[in-house]
Each structure stands twice: as C-alpha cells, then as structure tokens.
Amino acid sequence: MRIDIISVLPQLLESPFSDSILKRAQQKGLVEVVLHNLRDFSLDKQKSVDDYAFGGGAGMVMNIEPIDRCIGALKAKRSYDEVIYLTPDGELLNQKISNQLSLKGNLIMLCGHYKGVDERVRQHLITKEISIGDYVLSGGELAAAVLADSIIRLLPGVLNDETSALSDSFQDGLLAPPVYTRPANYNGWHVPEILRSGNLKKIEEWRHEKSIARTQERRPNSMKNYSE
C-alpha cells in the first residue's frame, strides 16, 4: 500500500510515522508513506495556498489551484483508489471504514486547513470524506495521522500477531473485553477465576458475555452493527 499526505505543514506528520508499528510497517515495505508539501505546487512567489473567502467572512480557504496540481501530478505517476479529504463534516471514521480502506491499494489524503478548502476541491477532486470526530481540530495533519494509523495496523504482516486486530474493539460490532495480567492478586483485587482456569471454551465465552455487556452499557447504539 502507498498513502500519499498532501498537508500545508507535512512537518507535523513525521514524528507519527517515525516510531513504533508505523516504522516498523514501512522498514518491512508494507506500506509506503509519502509526505507532501502543498507549498511546493504553488506558482506565486510567496507559495500562498490560500487566499480570502469570496463573499466576505473571517478566516482564509484554501485555494483549488496547488490542491489541483498536486493531485494531478501524483495520479499522472500512479492511480488512486480514494482521494479522501479530512474534514469535521465528513463521514465519521469506524472500523468498518478503516477495514475497507486497508483493502485498497493506494490513497491520497488531503489535510484541511484554514476555514477549509475551496468547495470545487470537495466537488472535483475528492472521491471520500471522512471525519474523526465531531470537533475541530487546526489542521487535518492529526486527523490523517490517525486514519493511517488505523488502516496500516490492519495490513497483513504490521501486527506481530496477525490475530490482535481481529480481536480489536468494533471488529466484531463489540467493545473488547477486560484484560489482565500478573499479578493474579494485587492489593486484594484479582483476576477473574475462570482466566486462569486454562479452559479455553469457557475463557472465549466470559470474554464473548464480557464485551456484550461493555458494549451495551458503553456504546448501545453500536449493538445494532453486531453480528453473531
């Protein structure tokens, strides 16, 4: 997979693909992630990549021109299976969204910025809009970050147990259950017996029950996307 970050700071975006499973994901030539600049498709002198909003109003917008150029020419190098902007009034981002996604083979991300982008970029060039949260962050920097993050987990070979992300929260439509580990007794609170029972039908149906009940108390509007 290859996921290409359009971002007016891409500086912002190093440190998270820098560490850790991110890294480690790109050393393996698992996934290949590539920052850009918006600055460097501007044909000003200043390299502007906003201007004032037509109509009046506070806050600047982004101009369509270097989006334009920046797009065009990463698909003139390869094709693109999404062009998804970040954006607070896009789709909300859930794991069904995040396993799609990590099926795909190349993605473009566009950061928003400023009071957002010129609406001829949403209307033209973006094919996906995805949100992380209703909140506003200053910039889509995070926001891509975090869908990437969420996405390359999920590439076969990043997890050392291949089996860890299949058992994640929202997989299944279902929180994760609780998790422990040693001590079995600390300060007089312990580990749930059958834990350490070693019997591995009963141990798979306390967690089955376990994040049923979480999820109805937690996230009951969830319940509807379970599927036995």
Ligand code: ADE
Contents of the next structure:
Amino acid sequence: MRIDIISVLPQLLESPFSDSILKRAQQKGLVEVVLHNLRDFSLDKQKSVDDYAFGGGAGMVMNIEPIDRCIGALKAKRSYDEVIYLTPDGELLNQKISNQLSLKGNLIMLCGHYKGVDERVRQHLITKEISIGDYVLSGGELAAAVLADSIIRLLPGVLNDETSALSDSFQDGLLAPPVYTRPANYNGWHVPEILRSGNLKKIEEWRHEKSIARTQERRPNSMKNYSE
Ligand code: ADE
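Which structure goes with the form predicted together with the named molecule, now that we have seen the form predicted on its own?
Now the complete complex, all chains and molecules, led by this one.
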C-alpha cells in the first residue's frame, strides 16, 4: 500500500510515522507513506495556498489550484483508489471504514486548514470525506495520522500474532475484555481467579461475557453489529 499525504504542515506528520509499528511497517516494505508540502505546488512567489472567501466572512479558504496540481502530479504517476479529505463534516470514521480502506492499494489524504478548501475541490477532486470525531482540530494532519494508523495496523504482516488486529475492540462488533498482568495481587487488588486457573475454555467464556457486558454498557448501539 502507498499513502500520499498532502499538507501545509508536513513536518507535523513526521513523528507519528517515525516510531514503533508505523515505522516498522514502512521498513518491512508493507506500506510507503509519502508526505507532500502543498506550498511546493503553489505558483506564486509567496508560495501562498489560501485566500479570502468570496462573499466575505472571517477566515481563509484553501485555493483549488495548488491542490489540483499536487493531486494531478500524483495521479500522473499511478492510479489511486481514493482521494480522502479529512474534515469535521465528513463521514465519521469507524472500524468498518478502516477495514475497507486497508484493502486498497494507493490512497491520497488531503489535510484541510483554515476555513477548509474551496468547495470545488470537494466536488471534483475528492472521492471520500472522513471525520475522526465530532470536534474540530486545528487542521487535518492529526486526523490523517489517526486514519493512516488505523489502516496500516490492519495490513498483513504489520502486527505479529500477539498483537493481532483480530482481537481489537470493534473488530467483531464487541469491545475488548479487561486484561491483567503481574502482580496477581497489588495492594489487595486481585486479578480475577479464573484468569489464573489455566482452564482455557472457561477463560475464553469469561472474556466473551466481559466483552458483551462492556459493549452493552459503553456502546449499546454497537451491539447490533455483533454476530455470535
Ligand atoms: N479537521 C479538523 N477537525 C477534524 C476532524 N474532527 N476530523 C477530520 N479532520 C478534521
């Protein structure tokens, strides 16, 4: 998979991809993440990428031209499955969307700033709009990092068996059960006896019950996605 991220602040995206699982995924050749500075595609001397809104009002709007030139340059080299715009009014991200995107080959992510992008970008250049939650960030960069992380960890070979994505919360419609590690007794706070019993069948049943109880309590709406 290849993910191209277009941003006015590409340096903000460097660290999430330079550590741990996302770094190793790139080193193993399972994903290529390429950051692009939108200003490099501006034709004017000041390298500006935004302008006042037609009709007035506070806040700047990102110009269509540098965005079109950047996306056009990428598309001239390879084909892309989706051109995603990160925006608070996009479709709310969930595990199903990440699963679907993890099956794609090449993705472009466009990070918004200021009052957003000229609407014609959304009408003609973008194929999918995603929000990571009903709150407003200063720009789309952190949202792109969240989206890319949720996709990359699903790619075959990125996680080992111990951290397999299949046992993640939401993957089967249920939240993950509680987990414990040593010591078994910390200041009188005990690990549930069943987890130390060695009875794998009973442990599995216990975990399943806890997953269901936690989902009913915290995400009652996701119970409908759950199939036994
Ligand atoms: N840009 C600003 N806020 C955002 C959000 N919540 N999701 C995606 N992109 C954003």
